Amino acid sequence: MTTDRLRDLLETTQGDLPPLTTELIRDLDLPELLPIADVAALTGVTAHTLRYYERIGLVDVARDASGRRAYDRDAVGRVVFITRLRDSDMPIAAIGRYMEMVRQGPETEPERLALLEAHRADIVHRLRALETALAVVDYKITTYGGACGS
């Protein structure tokens, strides 16, 4: 798949496709291979942030005949939710500590559900704070006649 015919799907389908995840990754019609411009296309993750989770090893990512990178499925959804965790502002090194439990093994799941739990914590933390910030700017609007849309 070229990155015109990627990103062509994608402007095709806004609105249409639920957030990226993982199971959606599984689900599209993709090819086994993607180079890593395809890749940052259909992420949204720039090039360069690419090759920095592979440097840090957060995602590995096999190479071509050509010694170009190219993305299976699973390194695919693997960087799908590495974004997910970033755009929770779960920090870098967090997330690598999760990726080498991923690689140690199943023995290593009750470390794992933990680390993911104390950030979802912080996560609805953050919610109820930024809904109470919410609640004192619409007060604000509507003291000055405006109107709080949903």
Given for the second form:
There are 2 protein chains.
Amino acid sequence: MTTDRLRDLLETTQGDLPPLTTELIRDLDLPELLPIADVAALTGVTAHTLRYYERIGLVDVARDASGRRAYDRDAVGRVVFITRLRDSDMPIAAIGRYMEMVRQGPETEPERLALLEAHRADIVHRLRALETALAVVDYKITTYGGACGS
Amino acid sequence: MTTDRLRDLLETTQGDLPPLTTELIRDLDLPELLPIADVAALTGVTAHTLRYYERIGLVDVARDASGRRAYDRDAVGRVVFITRLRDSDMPIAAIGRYMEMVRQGPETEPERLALLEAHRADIVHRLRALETALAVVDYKITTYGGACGS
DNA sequence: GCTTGCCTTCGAGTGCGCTCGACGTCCTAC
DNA sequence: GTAGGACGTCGAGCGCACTCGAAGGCAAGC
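Starting from the form predicted alone shown above, please give the structure in the form predicted in complex with the DNA.
Below: every chain and molecule of the assembly, starting with the one above.
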């Protein structure tokens, strides 16, 4: 599958990609293995960044016979998951720790859960901050030309 | 007013500072002019960062007789506004442009408004991304021990 | 009058998350 | 067989937003 065909598929499927969950990816009938350019097109993460994520241990990616990256569904799902975590400003280091625990096996599950719960609290906190900011900006917008110069 | 007294005041007033709007600041009966440490305590922005904000032109701050910063209500309000914009990840450069326009006077108001509206759209976009991320994290949390290893 | 401590300026340093470039390889198409 | 293009590795560079440290000033309290 070329990047072009993939992009077509994406366009006819959802228009405006963003939400793109792991589930959604399962539903697209993609080949088993994708080259890096397709993963980039699919996820919106540049190939450079995908290599970087692999380099620092966030995703393991298999190679084909000629040494090129071949992303299977799991790997793509992981990339999507990582982008969700990054969207919510989880630091790379925390994601790294999480993925390391995943690699260590099921006995790290309680710890992983704790990490996610901490991050969840963080997200809720940021949501509130964003809502406050939105209110402030809306106030400024609606009262524009009004009193305060700031 | 010492930083300590200010902190006491803050504690008895709202417990948990965050929202802290310009209006709220007007309601606290503070002295006309505050030294940098008090502004830091009030806003949660470090003195170092306050100086940095001034250096790069985000706020103008007057000096007292001995050359020390003396923040008036307007300046404090501006700092609070800036922190709201920063909380919503408005880049420093954009805030700088905005503040520059404020300095240039009322004829820049349409442009300022446009800047705020663009930023508003950005905030809404981030809110959606955060909500998506929250849903994903919640899904992972509730299904923990579940199927997918990612 | 001396210490203490908050303040000043200035410039350099830090941490994060990419982002890029160089250079080489391999596959495909013509 | 050769040209083009996507891919590989490696290491360096960048932009952003602080963050820190050095060196000195000034005012209040002991």
